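In the form predicted on its own, a lone chain appears below as C-alpha cells.
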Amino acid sequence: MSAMNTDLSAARLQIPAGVANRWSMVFGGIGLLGLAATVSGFFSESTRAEALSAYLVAFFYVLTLGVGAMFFAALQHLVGARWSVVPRRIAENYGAFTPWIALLFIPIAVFAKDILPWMNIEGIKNAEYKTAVTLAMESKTWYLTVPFFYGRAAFYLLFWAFAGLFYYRNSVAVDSTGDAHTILKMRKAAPVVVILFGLTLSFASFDWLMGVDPTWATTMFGVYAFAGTMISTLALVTGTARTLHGYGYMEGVINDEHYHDLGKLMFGFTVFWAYIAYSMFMLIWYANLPEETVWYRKHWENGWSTLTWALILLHFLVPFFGLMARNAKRHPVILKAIAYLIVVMHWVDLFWLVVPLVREHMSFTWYDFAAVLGTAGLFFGVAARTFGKAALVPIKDPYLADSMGYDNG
C-alpha cells in the first residue's frame, strides 16, 4: 500500500441532487405500487397466505441488503482497513436505509399469526401438523411467546436503525469537518456493532424465517442467513461501484485494485455460502431423522427441486467459476454481471427458504414479484436520494490517499 496526494479535482464525486431525486421518485413510485398490490392480498382469506409469504421474503431481502451494508461499513472501521475507504461510502449510503426496515415490518407485526403457525395453533387445519407444532412448542414455550417475540423485534429494529444512521451521519460529517476524532468514535463503536449485528441477524432469521415452520430447527440457520447477507451486500456494493464508474463517477479515485479485492471477497463468500448450505444439508441427511429431513423433502418434491438446482448453478457455480480468474475480477462487464446476478439470486434463495413451507407445489404468483418490486423499489428509492446528498467517497477521511493509492502488488 502506498500513499499519494488526494487529488479529487478531476473526479466526479457528487451525483446532482436533481438526478438523484428523479431516480428516487421512479424507484419510490414502483415501490409504492408494488407494496399496494401486495397489501391488497392480505385482506382476502384466499390470497393471504400467498401474499404474506411473498411479502416476508421481500421484506427480509431488503433487510439483509440494508443491514449488511451497515455491517460492511462497521467492519472496515473495526479492522482499520484503508483499502476500502473509497467504496465504503457506497455501503454507508445503503446502510442509511435501516430506519425504514421498521416501517416495512408493520405488516409482519400485524399479520404475524397468519404466517407464523406457533402464534395461532388452533387455526392450523392439518391435524397431524397441528400435533407436531404443539409438541415442538413444549420445549420452546419460554422463547416462542408473543410479548417476547415483539420485544425482540423492537430491539432488532432499533439497533439497526441506530447503527445505520450512526455510520452514515458520522462519515458524512467528516466530509465537512475532517475531524479525526469522529473516525475514532466510529472505530470504537465497531466491536459492539459487529457483535450485535451477528446476534440480531441470527435471531431475526430464527424468528421470522425459521419460525414459519416451528417443528424444524437448525443451529446453522443464523450462519446461513449471515452468509447470504454478506455475499449479496458485497455484490450490491461492487455492482453499484461499477455502475457509477461506468457513468463517469469516481474516475481516478476507484481503480482496478479495489475491484480486485471486492471480487476476491465475493468469490470467498460465494464459497462460504455454498459450504454452509451443504453442511446444513449434509448433517441432516446423515442423521436421517424424519422430523428433520421432512423440511428438505418440502424443498425438493412437487417441483421445488428445479429451484434447488437453479441455486446450485446460479448462486454458486456461475459466480465461483466466473470470479476464479484474476482478469474476471478486473473486467467491468464480467464483474458487474456476476454481482447483479448474485443480488437477484439472493432473493431466489430467500424465496426457496420460505415459500415451499407455505405452497405445496412449485409456483410463482404475481404477489411474489409485486412484493419484491415494492420493497426493493422503496429500498433503492431511499438509497438514490441518499446518494445525492453527499460525496460518493469520504473526501476528508485521513486514509483516503492510502485507499486511492492502494496496490495489490
The other form holds:
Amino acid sequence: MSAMNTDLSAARLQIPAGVANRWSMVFGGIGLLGLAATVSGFFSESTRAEALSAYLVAFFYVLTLGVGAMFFAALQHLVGARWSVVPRRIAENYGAFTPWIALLFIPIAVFAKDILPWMNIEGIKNAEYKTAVTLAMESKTWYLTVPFFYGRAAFYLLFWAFAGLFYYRNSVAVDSTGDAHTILKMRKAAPVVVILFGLTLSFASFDWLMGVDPTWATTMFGVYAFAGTMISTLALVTGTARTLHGYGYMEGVINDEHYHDLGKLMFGFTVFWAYIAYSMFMLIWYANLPEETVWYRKHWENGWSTLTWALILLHFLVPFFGLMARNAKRHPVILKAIAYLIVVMHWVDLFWLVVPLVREHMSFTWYDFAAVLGTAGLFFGVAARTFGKAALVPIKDPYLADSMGYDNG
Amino acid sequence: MSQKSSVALEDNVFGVVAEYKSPGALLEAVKAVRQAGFTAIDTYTPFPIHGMDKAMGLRPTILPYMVLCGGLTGVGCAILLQWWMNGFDYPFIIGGKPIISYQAYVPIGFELMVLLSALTTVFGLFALCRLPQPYHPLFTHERFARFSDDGFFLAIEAKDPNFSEARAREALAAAGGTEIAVVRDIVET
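For comparison with the form predicted on its own, would you give the structure of this protein in the form predicted in complex with the partner chain?
Time for the whole complex; same chain goes first.
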C-alpha cells in the first residue's frame, strides 16, 4: 500500500494490568463457581449422567474456541496473509488457552466410562450371540480400546498446548525483538500445525462426541466439528475486536476494512456450516437405513425438533441474511451482535450434537448452564490475563503497515 | 448506408482527454481534477485500479440487490416447482417418503438460486455498464487504443457544467497529463 502512517504511539494498544486482572477475576470467579457446581454433580449416581453430558458439551465448547484460535493464527502464517496482522494477536491470545484444555479434560478422563458406552461393553468380539449393538461395534473394536483412547487424547492435548503456546510466545517475542526470522519460523511450522489440527480436531470429535453413540458413525462428523469451530472462532475474534474497539483500544489501528474481511469470512463459514450440516443429514435421510436414521430421529422427536429448527434459524438464517450486505459487515453494532450470537449458538450446536443421545425429552437442566458458565468463565478468565500481558496487535510485525493500510476497495 | 457519411463537426465536442504515466499518477490526477470542480469525468485503463472508485466518487452499485432478488426468485421458483410437480401434478412416492418431502427441496433450491444469481450478475452487469458498446466517441482519438495496453487516460466530458476547452486542458495539464487532446464526436448526416 501507499505511504501509511504506522505511528503507533497515539494508539491504545495495551490493556492496563489492573483492568485485565479485574476482568480475569470476574470471569475466573464465575468459571470456578460453575465448575464446582458441575463437578459436584459427578459424585451422585442420580445426577452423574446429566452433569457429565453438560460438562462434555461445555468442555468441547471451549476446546473448539481455543484450538480454533490457534488454527486461525497458524492459518494466517500458512497463507502469508497481510490484511489479518491487526486482528491476529486476538486469536493468538485465545490460542494461549490450549494448555488449560488438558486440565479441563481430567473429569472426562476419570468418568469416561459413564459417558462413553463402548467402555462398558466387554468382549464384543467374543459375544455368545450377536445383537444390533455388537454387530455395529465389531469393526470398530480395534479403534475403541481404552489404552488407545487415552493415548490419542494425550497426543491431541499435548499438540494443542504446544501449538497454542508456540504461536502466542513467538508472536509476543517479535514485539520486543522485531526479528523477522521468528515470523519465518512460525510460517514454516504452519503447514504441519494446520494438518495436525485437522486430524486432531476430527478425531477428538469422533472420540469425545460421536463416541457417545458408538453404534452410529458418519465420516462427515469431523468436518461438521471443524465448520462449527471455524465459524465460532471467527465470530469470537470479530466480537472481541469490536468490544475492545468499543472501549477505545486499537483506535486508528483496526478499521472497517478488517471488520469487513472478518465479516466476509464469517458469512462464508456460516454457509459452510449449513452446507456441511445438510450434507451430513441429507445422505442419511435419503438412504433411510434404520441404524443411521435413528440418530436423527433422536434429534427430532420428543421436542428436540424445536432445538433443531432454532439451530437452523439462529445458526444459519439470521447470520446469513444479517451478514449479507456490505453495510452490515461494516456496521459496528450489527457485526458485533451477530458475532456474539454465533459464539452462543456454537454452544447450542454442540449441545444439539450430544444431549439428544443421552436425554429423551428436550430440556435444559441447570447443570447445562453451570457447566458452560464454568468452562467459558475459565476460558475468558485466562484470556483476560493474557490480553493484558502484551500489546493488542503485533507491533513489530513487518506486515503491520500493510494490514493497517489495507483497503477492500 | 451508402447515402450516409460520417463527418466530424467542429462544434460537436465530446471532451478533453489526457494521458498519465502510471496508475498512481492517474489516481492523483482524478483527485486533482475533481478538486478543480469537474464532475463529468471518466478514466480508461488496461486493468482495474485499486481505490479508483472512491477517488472518482462513484456511487455504490445496485447490482448486489439485483442479485439478491435473482437468488430469492431462484429459491422460490425451485420450491414451488418441486412442491407443485411432485405434490400435485404428478404425485409419486419416492423411497417411501411422504409425497411432499421438503427435506429434498434443498439441492434444487440451492442450484436454482446459484443459477439465477449468476445470470443476474452477468446480465445485470452488462445492463448497468451499457454493454456491449460497439462505439464510443474516444475511439476517434488516435492514441486511445493504448488504453488496453499501457495507457492511463482521463477524460473530462463536455456535458460537465464547468466545462470549457481551456479550463479542462488547464486542469488536466496541472495534474501532470500529457498528450492532451480535444475529442470530437462523429455525427451521422
